[in-house]
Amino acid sequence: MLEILQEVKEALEQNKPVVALESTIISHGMPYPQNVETARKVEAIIREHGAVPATIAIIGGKLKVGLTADELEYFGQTKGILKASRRDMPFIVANGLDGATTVATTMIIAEMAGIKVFVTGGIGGVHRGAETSFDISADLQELAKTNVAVVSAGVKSILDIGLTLEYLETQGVPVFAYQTKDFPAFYTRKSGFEVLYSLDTPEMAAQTMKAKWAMNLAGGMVIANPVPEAYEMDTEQINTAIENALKACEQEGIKGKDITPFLLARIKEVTGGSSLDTNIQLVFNNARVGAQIAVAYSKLL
């Protein structure tokens, strides 16, 4: 069921740094061939910083940890791949289907393989209006119980960031900002919320990971890494785009796991594609930081 690419397997056996990557960004995040080009670039950045990339996906019911060039191409071109969260995994695996791993599922499979660092764009969270819809991403529960550190550009600003941070606090999930006290809002460097603790170096992050799990404190941690200033979007522009996208979502009756892809597509359309450019650059930046943290952590093993 679990198939680990030989390069990744050897790295894990030798305690070399490995960084997990999700596959939803490939199948649901952007069009072909940009999706595959971006995925390859992210893998290249991780290698440049001394770690081994392990893109995770479900192909033919197999949990893949590390994709070959052909598998990456297949995943980028194939239409209709299911978006796989924890609840979807049994059905997809039992029926030999393909699944694009979300943050939650990537964490699950990464832990199965023994990978401790995972790089993504932004984590899911509490949706706006969740007090009536109860729409809360499964990512948050996964962070509470799965021992993987997640490097992201914070929480997608289409969500209720304040409630997301409150939920994570209730679940005992440590939330750090990297080299800042301001929690980032994906497209922008600041959300208006501060974190209790910041991590200033990859070594500090690695030591914190080691200390957490050495005390048998189950669950992951959020390492929020702001988008580079040069690629940050104008706060007013992105907030207006988000509000308009949310109204359109409500008018069209979009629900459940279709909400986030719909909102991101509408925001991309409204911003003339600049939101996608920012998305890509923040993932590249997270890959750099994630690889550095994985390298530092591997030295503690």
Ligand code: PSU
The other form holds:
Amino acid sequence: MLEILQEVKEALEQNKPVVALESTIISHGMPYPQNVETARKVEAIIREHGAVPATIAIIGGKLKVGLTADELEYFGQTKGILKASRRDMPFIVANGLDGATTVATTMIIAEMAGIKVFVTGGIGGVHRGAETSFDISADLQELAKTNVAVVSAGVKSILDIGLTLEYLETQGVPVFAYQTKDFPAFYTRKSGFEVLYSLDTPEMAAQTMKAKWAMNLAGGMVIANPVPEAYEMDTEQINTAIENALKACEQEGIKGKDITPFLLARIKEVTGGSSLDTNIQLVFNNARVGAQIAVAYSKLL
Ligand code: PSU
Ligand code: MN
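Same protein, different condition: the form predicted alone was shown, now please give the form predicted in complex with ligand PSU.
Every component of the complex follows; first up is the chain already shown.
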């Protein structure tokens, strides 16, 4: 059921750097055609930095590691693809369906393939009000048990960033910020929370990954890379948009796995597309850093 694209397979066999990419960001995170254009550009950036990209998705029940250009286009255009987290995988595979992989599922499939570095935009986390809703993304549990380092631009403040960091601490997941101690809030470079440790170079990131897994400390790590200053959003503008989206979510009675995509789409509407520009740029930035980390890690193998 695992289908690894030939180029990716060869790179892995030769211990060359490979970077995994998720597909929920393509089918639920951005509109067509920006989603496919962004996904292609991200793959190109990873190549420019000396690594092989492997976009991960479930197509016709097959766990795809690396998509062809046609598959990527199909995935970006097709409406109604199921958002697939860990609990959704068995049904989707058994029925030969398509599934857009979240951070959790992308980590699972990356690990099956032997990929250690995964680049995305933002990870899921503890939702605001989780003390009554219990809405905590399965991404956090996955980070606690699956051995993949995840490069993101931090956590959106649609989530409770403080509780997300507490949860990760309890689960023993190392959280780093890249070249800073400020934990970033996706659209902005600072969340008001600090991490204990900063990773200042790709080599430091690679050494930390190696040390973790050499000690059999199961699980991944969060490498939070702030959006470049030039593309950062205005804090007040984004906070207003987030408050507005959270209210609409409650009023419209959105539940379960639809909450995150709903909030993302609403924020995009309210900000008139400027959040989408920031979103795209921060993914590009993560692709650069992730590829550099994958290159550094491959030198340690
Ligand atoms: N956060 C973002 N952008 C995203 C997601 C989260 O800023 O695209 C997506 C990722 O695929 C993540 C998923 O794994 O949403 C989390 O969904 P949930 O909160 O339902 O676990
Ligand atoms: Mn949820």
